[in-house]
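In the form predicted on its own, a lone chain appears below as structure tokens.
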Amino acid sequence: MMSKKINSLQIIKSAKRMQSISLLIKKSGRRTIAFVPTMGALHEGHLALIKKAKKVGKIVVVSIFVNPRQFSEKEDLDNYPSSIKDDIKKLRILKIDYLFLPQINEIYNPRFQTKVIVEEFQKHLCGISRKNHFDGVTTIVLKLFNIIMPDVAIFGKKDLQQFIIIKTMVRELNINVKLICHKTIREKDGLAMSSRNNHLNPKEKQIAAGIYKGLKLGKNIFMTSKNITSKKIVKLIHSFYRDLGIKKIEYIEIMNPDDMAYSIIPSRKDFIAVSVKIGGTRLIDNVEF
């Protein structure tokens, strides 16, 4: 069987089977398909996107596919949280039409060799130390938008830079899908939700809070101070973690959405980007101005 019905939530699992599924639902044209792409476990800022989709899709695709072709260190990937079985149930209290739960096979075939490239912005931030980790988002989000066929794809602000490549990339390619930039979702301590804080001791996570603490002094800082730099936000954020017990501060940046430039005297639609490792777990998160 290539899907499997439960409730209204249809688990299709074969590639084919969901592009003809998406097929249909186009030739009727009423009716209006909104995805949001996850690579499962799943949790209240999925569900958040989810939600959004529901508001604005008449059908609504959810994708569990962890990529391999995104992890630059194989431990990462083997050590990525997975609960099918848990997330299966929220997409069914949910209500949602279809899971796309494909196989590694049903992606990439053994002689797979196509890539796509956002050559530019893929050089910052995360792009520095996880070569190649953009290449491999691009690649599958265009694969699911092909197999799919959304008018409608809905991604989390946490990733902010991995939204700026996709939203280039659907641009350049003239790709037709309307893309949604939710925002972030956090815990009551302002940790930015993540599978990756399941791996969190409790006195990791009670650190972890603080990242976000650290953004809004920045933004605090930018609001409250005229022609203060980005060198001397950063400085003072880097300050503010290190305090904290934050150690391992992988970079902290403030740029300019539009073009990923770095800003010497930050404005208002400039972002602070920030990713920190505690304990094992990299962390990322942002903030607008």
Ligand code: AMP
Given for the second form:
Amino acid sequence: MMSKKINSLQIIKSAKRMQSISLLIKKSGRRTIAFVPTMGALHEGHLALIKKAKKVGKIVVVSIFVNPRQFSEKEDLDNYPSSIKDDIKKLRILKIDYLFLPQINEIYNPRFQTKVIVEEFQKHLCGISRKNHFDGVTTIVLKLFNIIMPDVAIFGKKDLQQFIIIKTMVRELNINVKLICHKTIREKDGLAMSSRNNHLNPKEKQIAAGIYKGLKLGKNIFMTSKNITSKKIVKLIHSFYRDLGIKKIEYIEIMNPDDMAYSIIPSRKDFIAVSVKIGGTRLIDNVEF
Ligand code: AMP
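Can you now output the form predicted together with the ligand? The one shown was the form predicted on its own.
Below is the entire complex, every chain and molecule, led by the chain shown above.
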């Protein structure tokens, strides 16, 4: 197994097998494992993370698993885009080593009852409307870490709250993995790439491009005004979105990424995070000041 040509993608469906492959690699003591967890429908954002993994690790493992425990609405889970054949093609082109592609029963037995909860940080932003979402994320990520035993794992800044929560879990549970947060990859018009963009029709996609424009507007106001309050910035972004025709704004918040405290007067360390719904599609994005 260890002598297998590095460039031929191996698709592993069994958790036990994946774990024993990782153990063998680790025992050799020479090859770092870089890991990118995904839910598939791979786009340029995912691929950028995988390219980074190739730079920092000798062995690259990507997982594709649509984790039901991080969806609160069944409909959202059922509609989650899937393109596994295309995904495998993309992974072959990138010449990664392993795709971990488990079936649901490989990950959760019917009596599965363990949860990892990062209590405070999961209460904010997306955690308000998506109950149990982050518990689902932390539980699956820890499980994947235990199966794949990566030295390095790469996540996207697009899901900044997710990254902050995973970083907290890794620190507080002494998990031996280095985390990398990769910048958000965008379409030419600024729209953050997301598997969910597949649900947007052309008109909605055009409106969605305004999400990032609103964030940049907020950042610009912060950079050019003295002592401006978060409330004022949020209000301006809000009306920018309304003018664009975005009717459902779930949140626009300015926060500190270290303690997820809401800022009254923003500082350079803060970020603006937004979640909106366009048509039936929920989209999130953020920028740092
Ligand atoms: P997902 O398949 O949506 O669970 O995403 C898998 C990983 O890709 C997560 O770490 C995401 O933050 C990251 N990701 C998703 N979209 C982007 C993007 N546009 N740019 C960079 N990373 C992304």
